[in-house]
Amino acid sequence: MAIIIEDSVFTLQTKNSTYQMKADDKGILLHTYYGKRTDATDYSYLVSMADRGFSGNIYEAREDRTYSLDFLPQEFPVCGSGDYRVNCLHADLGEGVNDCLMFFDSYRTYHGKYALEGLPAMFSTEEEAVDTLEIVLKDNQEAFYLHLLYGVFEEHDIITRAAVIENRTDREIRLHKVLSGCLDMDHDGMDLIHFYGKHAGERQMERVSLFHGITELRSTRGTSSHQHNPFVILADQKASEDMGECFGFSLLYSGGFHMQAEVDQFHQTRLVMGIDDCDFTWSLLPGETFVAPELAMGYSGEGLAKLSHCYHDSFHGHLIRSFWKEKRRPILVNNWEATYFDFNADKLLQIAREAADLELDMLVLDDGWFGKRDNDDAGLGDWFVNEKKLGGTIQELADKVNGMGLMFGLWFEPEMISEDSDLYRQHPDWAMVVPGRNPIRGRAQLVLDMGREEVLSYIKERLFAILDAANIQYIKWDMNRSVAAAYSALLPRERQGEQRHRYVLGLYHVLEALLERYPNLLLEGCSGGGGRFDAGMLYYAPQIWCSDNTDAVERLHIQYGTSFGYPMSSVAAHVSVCPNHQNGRVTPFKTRGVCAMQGAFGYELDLSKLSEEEKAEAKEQVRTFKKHYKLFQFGDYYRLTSPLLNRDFTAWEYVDKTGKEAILSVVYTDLHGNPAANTVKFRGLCPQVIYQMWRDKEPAGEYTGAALMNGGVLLPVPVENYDSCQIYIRQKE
């Protein structure tokens, strides 16, 4: 059973792990246990009483000096009961002070999986069952109330959390922080795993230890950013990828967030996640109740490979919902890097044609087929067809590329406005800029208020009359620049902190409309690349363009920490065009298409351009993706080699779940005279099993599970700079 109650003991276990908290006799919710699965033993015996200096003590422990919240363990930590370290709650009762403390009140448990209005959340499925603990906190004083949520996914040691704050007094509160979860751990010493990064260099893998005081991450962008990831983890300094206590955090939010890991003074680990509570308040009206994202917790005590397992296997079968997700994804091509704004129908069908003849699956119409779009100056928010430039009806263009074999997709950043555009000059306050100042702009647009009724109405109106005249199976919807002034002009002044929150409402409320209106649509998340890499927007879109940054070499950092937390089949990652239009790399043709091949495959570049050779290339990876798709989108994924440690050459390989199969792919990021031989071992095989092998398709022996686990392979030496092999093996029949 995924859940044991016992005197006021909650248990949670999944397949791997337990997770456990009680009410204790003063009506606090203590945390207790989060590890290696273990029975359901009341934890709590563990907790350390002592009398400590400068620690208070709550007014229900009476004359016992040694019961302070200032170093138990906590299930949801809240400023105004004593406890100094960093909290998940702030909130004004009244009285102009964040002064509320929260005891144990009732719980109920039920079978299912609990769902948050107007947020992504995972789901449980006929398939796999899951059940859910409710546990309800009050104020000591106030109608005050504080629902704890907890999924368990027994099967993935997946599990996830909310809270919903509920007001049932009879006047306003205020809330200045509402964070989704924390946890505590009676001890030190551990790794902190982030994923850092810039535009063009997303989620670089970070791994750091913990220091006694606060090491904190977070987006105040009003989205979950370049910069930082809301995918954490803590880690045993020892752990690796196949050994060693690791816990994850992922929060399913697109918006700004904050992660906050502290090391106190009694040498305990305390970690809490959840919006972004810079220049955050929400005005909680009577009856009203506010709720916060989830926050995926995972685990694992054997490595970190094992925890990205989770991860993948739980996003895929329980957040993506998309109508694509057990399909094989179209290979597409993208005209962005081919033309950028300089196009017309013409230069499109062509490359159409030469997708087609590449055996591709789509043709993608990125910026500028709308309004007065000629540069990225003009037109967002005109989403009108420029029938000039295209020569003829959107409809006209779709039907010629579906008549090639191929489906047909559209770029849309609808999140946007130019003030070049007849939408700006008609409704200027619908863009967040504040009375009197002048703008901050990014790429020479200002955001719309996504909080406004009436801007949603219009991008929904919008996209479905483009949606509903041609035969459109994707969009790409895109993000490029930041939120600055987060201001609405609906909202009064004491309200202007809940605008960055109520746009990712608004966000969420139209790709939600989007995607119940079109059900088979491919919804391709992007934010300058990988702005808006989140497992939220997972929930809408079932891969994310991963970075606007198309370099093999460089991909192979943002892919590798893209990995940890994230399914393979989640990143989109192209063929581009040399030099590479970032950095100027020259790569080889084949060594692009083996990178690529980690996520949803697809080309941005002009395919009318390369030549034969790379022509016949192109045709050999489209049918090497085909015929082993279910690999490379299905497959366990295992990075082998690191390269943030191997300068010479990086290593992954994708497994069948049965181990029957496998594709290793190796990229040789440096060249020496009078090399080593160098070998990789391949993981998640069946050691008993006969595979046979193939090396860049050409046979090369048989080999059993074990020999290529401990032996592993020898890799060929590599005859150009940034060469790239692919190995397969198969069982032998």
Given for the second form:
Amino acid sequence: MAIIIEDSVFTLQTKNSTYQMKADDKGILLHTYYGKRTDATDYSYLVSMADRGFSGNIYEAREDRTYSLDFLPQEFPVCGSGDYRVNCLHADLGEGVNDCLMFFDSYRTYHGKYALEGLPAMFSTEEEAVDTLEIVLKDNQEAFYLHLLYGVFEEHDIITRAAVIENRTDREIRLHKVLSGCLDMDHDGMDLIHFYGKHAGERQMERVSLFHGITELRSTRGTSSHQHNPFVILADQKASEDMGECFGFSLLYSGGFHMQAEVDQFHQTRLVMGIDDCDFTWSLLPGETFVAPELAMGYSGEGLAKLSHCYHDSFHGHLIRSFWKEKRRPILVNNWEATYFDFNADKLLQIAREAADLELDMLVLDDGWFGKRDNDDAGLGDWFVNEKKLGGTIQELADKVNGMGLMFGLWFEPEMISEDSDLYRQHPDWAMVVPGRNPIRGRAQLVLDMGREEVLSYIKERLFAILDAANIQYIKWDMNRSVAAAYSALLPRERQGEQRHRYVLGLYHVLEALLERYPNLLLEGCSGGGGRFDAGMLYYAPQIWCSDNTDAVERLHIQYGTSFGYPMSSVAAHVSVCPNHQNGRVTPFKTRGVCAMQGAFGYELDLSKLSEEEKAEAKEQVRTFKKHYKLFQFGDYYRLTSPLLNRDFTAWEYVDKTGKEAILSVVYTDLHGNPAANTVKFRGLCPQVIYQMWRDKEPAGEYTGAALMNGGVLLPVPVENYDSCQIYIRQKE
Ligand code: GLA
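Having seen the form predicted on its own, could you now give me the structure of the form predicted together with alpha-D-galactopyranose (GLA)?
Whole complex next, starting from this chain.
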């Protein structure tokens, strides 16, 4: 077992990391170690105690003025304990008790991984078992319990955690904040790496040094958001791609989140993360529990690439459940940028015919096929096929597409409602609008109350009716605005603070029901591009539309940022037309393919308008993706350059797990007269192996792995703006 327990010391061991806690003599659960794998020594000897001015002492410390939660490293710090740093829990126990103080009560361990009711969670598999530790804390006076759950993914250096609150008192408890976890470190000098952004510019990597005070990130938008991502890294200031310690924190949650990192008065660092607590309240009645979402913590002592591999592999093996996960992802063409709302069956079939010629796998019909939906002002909620526009039933269309040897996929935006829709006319109170007040519109639409049973039933009934009517193998599940007023007509005033979380639970409920009924369905997540790109979504959707920005060069940044915490097979990326619809940039067709092959590959343009030369290039791209899909989907991914630091080119690489073959891709982002020679070094190869090399499919010599990793490869000189190149190597037979 990966869990060792001795004298109230709990040590969790993964292949390369150790995590330790201790219930001390007062019953406080201290955090004593997280880092490089070591033994199960009781590391609480490192905790220093002193009488520190103005740091209060809990009553249980009696006369001991050196014992203060204001500086002790803790597993789950709570509000009101005399710890003035950021914390994880704020509970109003009633009758004036606004604070709680949690003490060790009991523990249990078992083989297998805990699950979380109604929420996504990583799981164990037959091949790779996982162990669970559950520690129970209890308030010193009330029957108020906190279950801290730990899942140890030994092979992947991932430790998951979650918190379950239980009310065993006989009165209502009001929760104002329940975060998922905390990490206390005994030092400062850490960098925070995070991923900020905007619509059409998600997950821009930024690295900042933490300072004395609080750095915080949050989304209050009802989704994980374009603006901040619920994945962050604490990295040693010297850590780089291939060296140094780094710690990852990925929240498996698709709603608003909150992350705070604080460096305190004694130069200690604390990070807490969980559901956004802004406006959050939850009434916990006697006998009820509240489950906070899972936080997956990762450790690497060998830099950021290794940390990314921990997340890529563990999410692939233990989070993504799709029927599609081991299969080659279908290469699809989506009609959105090709037609927007202006299409009919002939147009769609014309695109499909071209797609079949180019040997693509699927046609995806995007927005505009239902209700009265010829622009984005109307129709959301009316999930009835517009047979006039499609010139027949959805089944007829799907059959024709299938007849060309293609699969058929469909876009939905089930969480939304247009004011100009039959659904709104029938059920205005299903929208989250405060009675008597004007709503905040977003893209001229309102958000449905996903906390409401009849709304969920309606969505399921409509989705199932359409999926039952035709052979639909893929759904793009979209969500195109932020939640503003999180109001539910069903909840009393004092419970409105529950609505944001109830919304997310409702969403997860429908997604689960959908996959249960159609287990072979390929679900692609989307929220105005990548506004809900989080590990919670990956539990349902193995791929997520990464951004509405399809420009190859901007995608270099977006996909670079996304790669830190998410497997590349989840990053949906398409070749689109030029000048690009988002920024007007012109890039070579070849380069657009190289960038899109970085993730789940497809096209998003009118294939019938391609020139003969472009068609030939597209055929070549399709062949390349099909031939090397195992590398692209399951290989180890290396960021070889950073688009933030190297202005001339961006390079990345996939190596198969045995090191026998690899693909290195380069996109030039600047041109120079009299250009300097550029080299780039492969990573992850076998030093002794001799590799044969092909540069853009042309033989380019033989080299040892050692030469390619230490000397590198000389890159061809770019011949046009945004030129690109793919270098493939394979072990010589
Ligand atoms: C969002 C998506 C796009 C497209 C449109 C349709 O913006 O990100 O890909 O599906 O909605 O309205």
